[in-house]
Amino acid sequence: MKHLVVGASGQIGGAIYKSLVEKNQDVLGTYYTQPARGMRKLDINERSRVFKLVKEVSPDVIYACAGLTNVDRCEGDAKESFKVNVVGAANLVEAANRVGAKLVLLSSDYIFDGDRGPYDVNDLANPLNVYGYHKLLMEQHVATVCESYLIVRTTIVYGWEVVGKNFIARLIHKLSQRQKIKVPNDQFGTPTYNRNLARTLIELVGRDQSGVFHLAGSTSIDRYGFAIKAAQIFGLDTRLIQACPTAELKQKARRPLKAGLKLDKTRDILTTKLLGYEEGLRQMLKDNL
């Protein structure tokens, strides 16, 4: 199979790209702002360039990992979020249809309202913020328009990445600098180690699965508890971490509080184990960037 990872310089795309390379797969990655050797630059909002590259590569699978993932930025600039997360992703859908490729869309538990998580694949979506709403729009578009697709929802993805933007990477950096950090103790989810996510996703693709799947960590915890466990595993000072309610952070976008994803459907198919947050953190400690 020939794979095209769009957004391979980001966290999830990078983990997928690296896993495919390790498996000696035929893969091409693209980047937008973070140049990487062997990758091609691509702006998913430049339709003609998207179509040209996809036609040139003629992949069997396109992983749509590029997007605007800063939830508060999306809330403050809904127009930009729609342009990137909906219109740009829709360009990839059309490109995939043109060459007969399977489109793999990365989605989020932010399509749910967080009243009664963790959520099953068939639970009713009700996003609280712009980012979640736009993810839901793309899910609906893919399911309606795409000839061959796989929608994968995930949540609280962490691990090593080049830019170090994810929750745990930022936590490690700040604690290493002896900086204090406030972490909400009322946001629950199922944290997902990025390399475990990549391997399980590649297995789903290899098994020619389609439809909607949840790929996430197998255990649930609040953000504060997760931060404390990460600090303990990485040998950092837990006293620098202060628990607080989400409301105290005054974030622009509302967060689903009781979120996370159920994995029943996925477990019935996968042989790769989905790691709990403690297992994932310990694996991260062992892994290199």
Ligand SMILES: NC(=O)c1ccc[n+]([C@@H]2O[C@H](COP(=O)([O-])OP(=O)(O)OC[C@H]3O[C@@H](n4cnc5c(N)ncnc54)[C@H](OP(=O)(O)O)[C@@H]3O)[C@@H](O)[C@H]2O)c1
Contents of the next structure:
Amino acid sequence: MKHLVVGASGQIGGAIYKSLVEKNQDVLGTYYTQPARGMRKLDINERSRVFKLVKEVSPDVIYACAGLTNVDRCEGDAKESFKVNVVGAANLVEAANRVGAKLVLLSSDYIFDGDRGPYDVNDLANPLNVYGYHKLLMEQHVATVCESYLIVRTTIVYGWEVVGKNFIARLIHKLSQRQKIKVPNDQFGTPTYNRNLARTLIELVGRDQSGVFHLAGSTSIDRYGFAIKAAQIFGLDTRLIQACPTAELKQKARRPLKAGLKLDKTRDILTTKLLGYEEGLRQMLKDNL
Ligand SMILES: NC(=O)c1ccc[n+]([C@@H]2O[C@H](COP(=O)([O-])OP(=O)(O)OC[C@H]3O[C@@H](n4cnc5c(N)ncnc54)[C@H](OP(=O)(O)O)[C@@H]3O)[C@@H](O)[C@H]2O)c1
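Swap state to the form predicted together with the named molecule from the form predicted on its own:
Everything in the complex follows now, all chains and molecules, and the chain you saw is the first one.
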């Protein structure tokens, strides 16, 4: 099987790429602004280049991991978010159809409003912000036009990554420098260890599954509790972490507060265990970049 990971310089694409390489799979990764060894440069908004590369590689599976993932930036520039997260992603969908490849779309629990999470695969979507709305649009597009697809919703993905911008990577960096950090204690979710996500996703693909799946951590917690647990596991000073309500952070985009994902459907299929946040953090401590 031949795999094309678009956005392999990012956190999730990077973890998928690494897992495929470790499994000796035939894989090509792409980057956009962060060159990575052995990968090809690709802008998903350059339509003809997308088709050309996909035709040349002729993959069996395309992992659509490229996107604008800063939720507040998307809120402030909805046009740019639409351009990358919808129009660019739709180019990958069309390219996948042209060569008969399976399209794997990474989606998010931000398609839900956070009134009563964790959410099941069939719960009604009702996004609160531009990013969530654009992810939902893409889900609907993929489900409508793709001949073969997997929509994988995930959430609060953490772990080592080249550009350490995820919540836990930033927390570790700040606490190591003895900087104080404010963390909301009213945002609940199911944090997901990036390598566990990659391994379970590759298993889903290997089992030739299609449709919508949730791949996330198996336990729910609020951000503050998660930060405290991470600091304890990494031997950092928990006193530097201060709890606050989300409203106090004055973020541009509204956040779903009771979010997170239920895993029943996924568990029925997978043999690889989906880790809880504590197991995931302990595994991260053992792993290197
Ligand atoms: N992280 C999470 O907690 C989370 C949760 C739910 C869903 N997701 C979804 O999962 C996917 C991957 O997220 P992530 O956390 O891995 O994001 P990330 O670390 O921000 O990586 C984004 C990737 O997209 C690439 N990219 C950006 N603009 C591009 C363009 N115009 N053309 C081609 N590539 C472009 C980036 O390339 P360069 O870095 O080389 O510029 C990078 O490889 C996204 O669709 C995101 O919405 C993430």
